[in-house]
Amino acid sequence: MKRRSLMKAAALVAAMGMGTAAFAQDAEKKIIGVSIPSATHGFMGGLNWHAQDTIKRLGETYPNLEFVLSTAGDPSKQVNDIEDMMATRNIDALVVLPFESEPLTAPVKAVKDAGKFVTVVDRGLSQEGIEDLYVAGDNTAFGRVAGEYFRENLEPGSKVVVLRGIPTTLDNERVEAFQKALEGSEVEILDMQHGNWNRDDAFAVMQDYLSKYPQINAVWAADDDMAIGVLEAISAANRNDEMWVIGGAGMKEIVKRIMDGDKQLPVNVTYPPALISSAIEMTALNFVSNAPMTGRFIISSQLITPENAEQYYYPDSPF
């Protein structure tokens, strides 16, 4: 879904919140949770701005609706956090952006155990069927939406790298997706390391590819983020001409240099940050509405092209 399709969702249901608002007045007061890593680089940045900003305008909007939110650095204190929330707040409902997925499983089952209604963003758990309501993009999509490029514009024999995120159920979707995207294509995939969603990681991960392989058309950075700290390893290796990269998630940086048509960054695959804008929503609705919000919610993955590029570039964006 395009940014914009998605800015419509999320407008209907403030329209829908609109009609319930005046019931919300004399609701049972309750109290939300929110969950999400903190802003260590530019998608959690945008996310973090756009979980502040819905948190914001729905306790504007609903009286009864009181919201926690906590941000974590790594899985541990991201745990604790949740377990803090139980305790000293007693909330009703948990919107989670997992740090990792194995480590925060058991802590929001418990949660879950203990009858409240439950979201999981973005990054699954490693055990499924716990959440009341998962929100994400389409991580399968978005691995095979990179990976059929590749295939169709690259010749056969072709080198690729791939960079990994932090080892999370939605980075195992997206590779798997894009390594069956490139199936009988006779495009090679060299190596595949985590560089975990970071700039310097990637950098770091970017310069030993580039010392071990004399060879490499393309790399599938995976994540913007990691694309510029790539670039950066490319550029000071004095091979710029060599390869191509493609990240994902529309940061603003690199849809402009898809607009003005920069061959080494020809195209890139949309992964929303506003998506936990609709998680927060949902959740509330959850109280404030008669509307189902159990199930799942995917945002679908779309090629940023420079042809289409000035439809996703917002400058005043934060990401």
Second form
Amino acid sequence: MKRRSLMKAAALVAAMGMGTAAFAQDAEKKIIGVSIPSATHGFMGGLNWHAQDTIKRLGETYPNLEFVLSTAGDPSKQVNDIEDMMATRNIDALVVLPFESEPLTAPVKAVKDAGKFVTVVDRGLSQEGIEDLYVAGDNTAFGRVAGEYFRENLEPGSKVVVLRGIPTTLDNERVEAFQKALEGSEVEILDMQHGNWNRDDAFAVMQDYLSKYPQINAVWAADDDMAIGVLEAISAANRNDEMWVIGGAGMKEIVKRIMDGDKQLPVNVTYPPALISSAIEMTALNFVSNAPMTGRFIISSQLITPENAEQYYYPDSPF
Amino acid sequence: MKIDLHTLGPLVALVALVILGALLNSAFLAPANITNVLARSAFIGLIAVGMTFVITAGGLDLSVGSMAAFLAGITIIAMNAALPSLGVNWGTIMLGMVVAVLGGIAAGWLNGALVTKARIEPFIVTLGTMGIFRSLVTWLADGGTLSLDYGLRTLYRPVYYGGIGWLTWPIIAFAVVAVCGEWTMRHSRFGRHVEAIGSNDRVARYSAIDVNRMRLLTYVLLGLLVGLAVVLYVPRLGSASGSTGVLWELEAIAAVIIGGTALKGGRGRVWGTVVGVLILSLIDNILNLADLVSPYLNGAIQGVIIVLAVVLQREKRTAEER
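Starting from the form predicted alone, produce the coordinates for the form predicted together with the partner chain.
Shown next: the complete complex, the earlier chain at its head.
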């Protein structure tokens, strides 16, 4: 959030500094294509919201920028979208959050080879050096920050269960970092199963954990959608007082409960869906400012606590 | 005698799974675990009973998972909208239930009408409506999650978690629907007509059966049961999103096939479907409880069971043909 307002300020200064002369000089429209996965999950819903919000705002601020947004439900649709953007809209830049790394690498490379500015968001391509700008959250930190909180706030001999996401490299990175943070402590990880970042699946897996283990002191749900299912299973088993739950990504309902000091949800770890805004804004700045906009921009994962929760609370976002 | 063994196949598999589960983990037979597994099965179970009729009549419905998500969405929206005027009481919840059930009937009718009146392949129709319902719920939720008002949720909650002793309402509803479904399939005129249509619709037409009407009714019945499943689903998590009910359609179809209903239609077994549903949810439960294999392989084990069930069916059919 701090980062976003900083970006906004930077954009404003850039716009004012360049003034009308720059616009007059470069009056032709620049078209920026944005290709992201569709809103089938809370996090992606938030990401879609932030993308639309940013595009609307930037379109008003910079009349010479035009945006094309497309959302895809699977990698092959996303490839088609990008090909269409090239063929029919003749885009000058592409902001892409690849559905999967492998299948998107060649199509994005083709965009780059055509001389366009390419920004890759969140999931890297399988070949290095294609993109001009890389914007991502920090999956290792996401797992590590949570793991460190568990380590510092659990008594020796405590027992923990973990809900994993959909089997992907991204999920592996997070879980490995979490395990590493707990290494050498007296905290035992009882079990790790896939809840697939889904409320219903997480509910079922947590019910089974509760039947299987008489002692559970804490749960790493690794995602706020899963945390909701987990909390429901715990309360159905009447074991609310025995354990707390850490989700992740900063869903507004969860952040609200942290603000209110809910004992069962002490903290949360960010993985902001607003990272797409950073990517779009930086891509836009490449065309409206003289600031260098290439390189890697990693948004760190922060610990949301009752003290700082307010600055991570977006009441208007669907996530 | 030989045929009987094949018929009893799913039941034998179920018993074997229960024994395996009990041996692997003593928590398996604990009342709380049994209640959890049965209550969780109820959604797929209700839908699968309806699916048995659709498949037996020679149809198919791929849209039920998306339909459930959409119905859950409009149910939540309706209850939240009625809240200011009606307040937090059972009247508001009844309104939500009516929306879910009527919505289910309407959605089922839409599928059925497109199949029978517009004469489009059921696979294509329901593939289309699957996408439509899924997009609609994502759109209604603005890409996020629709949540039921907190006060209403608290009041509504016992519909999933409460019941008579350990028999919670979803289990009771599933049992009642299963018994009624079995009776309808075996002993009612509707059930006989459904089997006749599925095995040969031309002969059925010559026998003065209103084929289109019966086929439409199977979709309406399925829609009604999806609505009922939603009535029980909403109080569980009090929310609906684009990821609600993903792949329920395939789980329901798998349960029907494991239970011995022919995918080509003509032979339906509702009790078999119930066994199929229980087998699928028990596999999940046992794998979670036992750490038998890597969780990556859960899907593979379910797949093996589904294929085995179909292989057993085929053996039976060749035996009959001889």
